[in-house]
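What follows is a single chain, given as structure tokens, in the form predicted on its own.
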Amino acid sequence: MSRTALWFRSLLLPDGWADGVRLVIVDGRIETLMKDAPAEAGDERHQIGLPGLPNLHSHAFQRGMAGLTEQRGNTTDSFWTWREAMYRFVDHMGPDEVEAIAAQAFLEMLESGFTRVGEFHYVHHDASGAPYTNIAELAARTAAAASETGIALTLLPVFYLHAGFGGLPAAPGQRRFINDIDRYARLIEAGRAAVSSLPGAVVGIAPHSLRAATPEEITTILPLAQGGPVHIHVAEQVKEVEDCLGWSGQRPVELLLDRLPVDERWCLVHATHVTEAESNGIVARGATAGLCPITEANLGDGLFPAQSFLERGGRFGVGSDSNVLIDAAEELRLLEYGQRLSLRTRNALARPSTPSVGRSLFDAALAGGAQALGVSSTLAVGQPADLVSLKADDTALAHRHHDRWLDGWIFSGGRQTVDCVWRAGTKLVNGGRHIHREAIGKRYRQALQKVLQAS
């Protein structure tokens, strides 16, 4: 049995900030939680504490591509030219490289304040497109990276069968992603086995998109989720919307809501190009919008209408997606700044009940991300001790208090403001650095050298 006692001068709890909070953590879960309590001998003491944030959408392997697609090509660059570069990168990764790159990405997530990741996992097979002996070999490597770094994992194996709307045959560059329905069912079963030893692991399903999976196929695979999360890319690009209209006469989100049982388990990733009616539909179904502001800016996707969505009671979480830059605070900051630029206003996403933009963003991303990843985000007795402490002496937090700390962290601090991170009571980040940073970083650099030399 493991036992840890932590004391925080101030800790953000579900009912708001509390001072003098003492936690006793046994085997990763909060056994006792006392407010207005003095620290006791042997307690580890910290000043500012927060719940760990969920990262609801990641393609971990793309961390290895960061900065490699920022040179202009011979034609107008877009998401679609970026995708071709991604396919070329995928061609040269083996299992060891997948694991090493994922470990580096997960490490950086923890260092920035994320404590759980939703891994939208779509590279399944070897470079020829043939399944590994263990069909979930690469899922197992992802689980190994999560185990080494300590991050909590919601594994979302991707169903991917087509190259475009209407069931077009897959393209050669997609060969490592492809499974028919029967093989996908075996992949899900093997994926559950791959994560079975990870504390708190969750498995859901992820039809990649309406381009890669038909509505009929999605309906068929839904029972494989076994009540768990269902994630799908949708309406990320204008071309995607136009192509869907041309094929079906409906827009992507419109089609999803009309033909599939979208509910609270679903996460609509990006949903960038939505109408007011579609936005209302997402809210009515209780689904989560999975927003990835850094990646959406990097790829030139556009801006999700977050202000009007939140005013209707919409739920959202944030994800690091392509992992071009991993920073929980930056995702929230860029989400707000995108709305300010689009609407030409300030403090766009503050709620009437919560004038602090930082607090409004944090609360919404915490609740929406947890819902999307199939877990609870509550710091309470019986729940996992997933915690983040901020550096009270950081200049971004100087002479601030409670919600002002969140404003300072998100808008003038960032990942360098994070001090310690605990997942299930285990301290994984200390002084802003992961406990295995050197070893994982060395393997990452070796893996990237191998991949890029082969490219």
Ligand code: NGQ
The other form holds:
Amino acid sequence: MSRTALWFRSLLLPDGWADGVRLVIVDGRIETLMKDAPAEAGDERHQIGLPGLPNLHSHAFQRGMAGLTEQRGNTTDSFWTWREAMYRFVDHMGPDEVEAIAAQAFLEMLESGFTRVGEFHYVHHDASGAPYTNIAELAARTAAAASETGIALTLLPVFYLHAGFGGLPAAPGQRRFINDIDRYARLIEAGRAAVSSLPGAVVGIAPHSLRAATPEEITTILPLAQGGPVHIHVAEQVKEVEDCLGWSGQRPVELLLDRLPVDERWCLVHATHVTEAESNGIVARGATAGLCPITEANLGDGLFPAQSFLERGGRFGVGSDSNVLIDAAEELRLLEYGQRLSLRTRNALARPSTPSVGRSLFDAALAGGAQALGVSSTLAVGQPADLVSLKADDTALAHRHHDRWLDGWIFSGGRQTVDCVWRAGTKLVNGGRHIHREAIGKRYRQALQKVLQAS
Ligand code: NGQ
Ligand code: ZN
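The form predicted together with this ligand is what I want next, because the block you gave corresponds to the form predicted on its own; please supply it.
Now the full complex is given, and it begins with the chain already shown.
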């Protein structure tokens, strides 16, 4: 049995900020939670505590190509030319590289304040497109990276079968992603085995997109989720909307809502290009919008109408997606700034009852992210102790209090403002640095050298 006691001068609890909070954590879970309590001898003391944020959408391997696609090419650069570069990067990763790159990405997520990742995992097979002996080899490598770094994992093995709407045959660059329905069922089963020793792991399913999976195929694979999360990329690019209209006469979100049983278990990743009716539909079903503001900006996707979606009660979480830059605070900041720039307003995403934009964004991304990843986000007795402390001496937080700490962290601080991070009571980040930062960073550099030399 492991037992630790933490004391926070202030901690953000489900019903708001509390001062003098003493947590006793036994085997990773909160056993007692006392407010207005003095610190006791032996308690580890911190100033400002928050629940850890979920990162609802990641392709960990893409961390390895961060910054390498920022050069203008011969053709007009777009999401689609970026995707070609990404496919070339994929060609040169073996299992060791997949694991090493994922570990680096997960480490940086933890350092920025994320304590769980939804890994939308679609590179399944070897470089020739043949399954590994263990069909879930790369899922197992992802689980190993989660285990080494300590981040909680919601594994979302991806179903991918086609190159475009209407069941087009897959392209050669997609050969490592492809499974028919039967093999996907085996992949899910092997994926469950791969995460079985990882505490708190969740498995869901992820039809890649309406480009890569037909509505009929999605209907067939749905039971494999066994009540767990269902994630799908949708309506990210204008071309995608046009192609979907051309094929079906419906827009992607419209088609999804019309043809599939979208509900609270579903996470619609991006959902960038939605009409008011589609946005209302997502709200009515209780699904989450999986917003990835840094990646969506990097790839030139467009802007999700977040303000009107939230006003109508929409739920969202944030994801680091391509991992071009990993920073929980910056995802929230950019989400707000996109709305300010397009609507020419300020404080666009504050809840009516909560003037603080930082607090509004944080609460919403915490609840929506947890829903999308199939877990509870509540810091309460019986729940895992997933916690973040901020550096009270960071100038971004100077002479601020409670919600203004969140505003300070999100709008004028960032990753450097994070002090310590605990997942299930284990302290993984101390003074802003992950406990295995050196070793994981070294292995990451070696892995990248190998991948980049080959490409
Ligand atoms: C992905 N990423 O699967 O990594 C996608 C690109 C696609 C984003 N959509 C590939 N951000 O959508 O076809
Ligand atoms: Zn994605």
